[in-house]
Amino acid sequence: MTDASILRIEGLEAKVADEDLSILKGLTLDIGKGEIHAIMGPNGSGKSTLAKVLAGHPGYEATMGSVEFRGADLLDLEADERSQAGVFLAFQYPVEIPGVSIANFLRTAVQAHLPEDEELDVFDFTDILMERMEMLEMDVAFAERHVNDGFSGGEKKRNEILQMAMLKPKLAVMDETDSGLDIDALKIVASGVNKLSEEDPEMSVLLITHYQRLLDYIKPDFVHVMVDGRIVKSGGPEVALELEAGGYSEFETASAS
């Protein structure tokens, strides 16, 4: 791993836990500090599996290869340790947590990232939360709602960006954040990501998406095409435009052969 790299994946193979079917089949990827990478691919190509493996989801198991994050073996860390090290996952389908307010949820999450002997000051936390919500153009009343309970798709995704703003990750993995969003909600979510990237130029972002439209608002440095558990092409933003025009058929055919 070079000094400029934050994440290096070499020959990663992974499967659903307790099953023999391999989903990732030798994936290699290098992400530098401050870079925005987009992975595009058809359904079933392994995009969401990659996100979950990076986050430490217990339902998935890496069987071969290596993943280095900031010089450490990421696969050797538990999910909470990965979060504390600076990995953040924005879920494609955020879960509802009735009875737990967003403010309490975030306070617990921020506290978990502090040293064991450091107690989070409630007033300082509240000031920071209000400042982050203002930055993301969110009504402060949002903080008292229960986590994702009765939320629209756009509200759930905005809540993911708020979590990201509070935790300040070094690597944000965004699993189909544009899924289910109308154009207005998409613009709001993208604006939040862009503001956080401007605030911390060393934060890296891995966008997982099906569509070019997200990349109209969050400009990637690199775009990768993923088919059948492997990255089959990498390039600049022009790759996404090629996919929008021609689809995945040529890559699927090449992979099958």
Contents of the next structure:
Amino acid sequence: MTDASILRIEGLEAKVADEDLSILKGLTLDIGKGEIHAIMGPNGSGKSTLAKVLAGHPGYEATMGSVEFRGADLLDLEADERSQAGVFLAFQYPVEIPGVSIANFLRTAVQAHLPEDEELDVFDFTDILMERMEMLEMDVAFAERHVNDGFSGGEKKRNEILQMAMLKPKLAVMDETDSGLDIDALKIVASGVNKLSEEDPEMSVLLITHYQRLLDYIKPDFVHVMVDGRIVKSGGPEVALELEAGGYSEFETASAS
Amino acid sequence: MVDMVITESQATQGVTEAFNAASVELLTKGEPAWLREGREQAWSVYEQTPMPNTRLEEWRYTDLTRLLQLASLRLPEVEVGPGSASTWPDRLRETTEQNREAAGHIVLIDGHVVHADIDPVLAEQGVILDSLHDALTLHPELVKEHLGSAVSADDGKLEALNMAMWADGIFVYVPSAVRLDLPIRVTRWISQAGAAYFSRVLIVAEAQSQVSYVDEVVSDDFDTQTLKSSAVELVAGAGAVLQYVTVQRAGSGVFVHSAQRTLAERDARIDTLNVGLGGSVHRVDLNAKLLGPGANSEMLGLYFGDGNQHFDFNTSQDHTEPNTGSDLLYKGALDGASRAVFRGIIRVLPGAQRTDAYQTNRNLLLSSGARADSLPNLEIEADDVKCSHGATVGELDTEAKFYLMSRGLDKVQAERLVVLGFLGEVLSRLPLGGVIEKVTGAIEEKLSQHG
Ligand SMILES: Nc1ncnc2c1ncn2[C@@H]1O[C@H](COP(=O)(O)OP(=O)(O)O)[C@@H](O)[C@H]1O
Ligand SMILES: [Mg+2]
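Right, and the form predicted in complex with the partner chain of this protein, after the form predicted alone?
Below is the whole assembly, all chains and molecules, this chain first.
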């Protein structure tokens, strides 16, 4: 763990782009290189919105505050540029892309992450893809299936981690990756993420989750509680355990007052 | 050219300086009597048939009075194109080079055969691949039996004009139980602006035989409207398998009309794929007839419009016998101010029990100026059938685009993948050698111009 910051969010306010609906209401969060942070919070508190704002979803607009990623203004970049810069979002609800095979999609994505004058070696790519699929205990036939098309909830989540493993981000935001996974799948996914952390100790992770369960397998350094668009409490792993015992009611009344 | 005076009432019926009884007469020179009579009769049907207008349901969205300038069309000059491939236009040469793998080839420039070959083993087995003119001389009985049996002058004004005026054609005949592994490939180049090209395709697959056929047209862009009219007759005997693919990559200015009918006997299968990429107007009238018990037809269509392109697919699935099946899927993407019309009907006659008939049309609008109209229809007179029809017109999914961009793909790449994925479903259902790559490449070319 180092002190150097990879992501610095300062007083971030964001709203739905074409509506007068603010969701993030002054959120501040600092993530250091190699750190694992968890954000927990009740439904509707704005966790997914934060994730999508970080990834550059055009449906949201940052109206106040700043987001600095590896020293650059993240909000200035398009979604594809953020990905190329090293931001990865594992979606809470991965999108179906009919007719596009995972292999073809990933080939294009990996190519997009290479320097402009560098051509992807298709054989190397295939080797790495196979190896990554093995790591996540995925059948090789999976590569020819169309992206998320007709996938079960668990398959979709695993496919998100496969993409993460292929793109090797500097910051992985994982939005409720644990939901929809049975305990065996959860263990596989968690061990995949842990392996990526070992491969690149500087990779930072922001876990968004409802449940302590995931945190038993991916151990966070910091846990934050998010309510109504703000971080209302931060601390170590013990915060998650307190939440497990007491729920969010304490914070919700606090934020309403 | 024959000089004559065209009266106003003749003109409204489409009698023009190029299209008239005298020009039909010229074409009959040297032809057998039955064909001469066929042309003359077709001409008289043409003269007596009013020009279709938008009051007719089938022409509601395609206004011929506005879109087809019959009076300014002329017949192509009789210039025999260069025979050696090295002197062909680049685009034609590139196209034919992609089409190497085949059971046989025909290359036509302005309707003239400039190259023809067929696998000698197949020729030995009695497979015929000829220009229709040569076939008239070499196989008169076969041609006489089938020409006009599927698409005739009675099908409509444009069909009658084609029957009267056709100047070139392809004849494919596959004897019983002969099966071709590779497709037959026909490549056409048209070069004369303002010309009207009339051609016919006649494919006869005898019982238990198998053949696939890919017909592709390419041209430069034209300033003056140029007509490409074709009549396609596909006949499959008992248990035969016939696959027909047409890829339209004409330049702008070309008005394409294709009248197609499939006649599938007992247990036969006839699959069609119409790909519309080029041209200014592209109208297809496709009728599938399931004539024998167990007959099947897969009917596929794919189009990508941009600029002011206008596509109109008018299809019908006729089930007259029991246990027949047809499955239609037409998908298109529309950019710019392009427009597509799909109008399809499934007809199941009382005797056609246990019919499975499906019809789906899906459109993807890539710009706010594009438009798609979809009119699926059912006419079911049997009670034990499985039929469904559906149509959608949608826009590019912004969530899908964001998902792909969040993986590093730029906007153009993201749209390209979504569109190719959407259209790819059609191509994957008829995976003939090289067609997927060729059509995908052509779509990518069009997508790269997408703003
Ligand atoms: N695009 C949107 N349009 C309208 N409301 C939205 C939109 N996105 C999020 N919201 C609302 O903002 C709030 C926070 O949503 P979200 O970020 O998904 O919460 P969480 O992930 O914490 O459950 C919810 O009330 C949700 O309904
Ligand atoms: Mg959420």
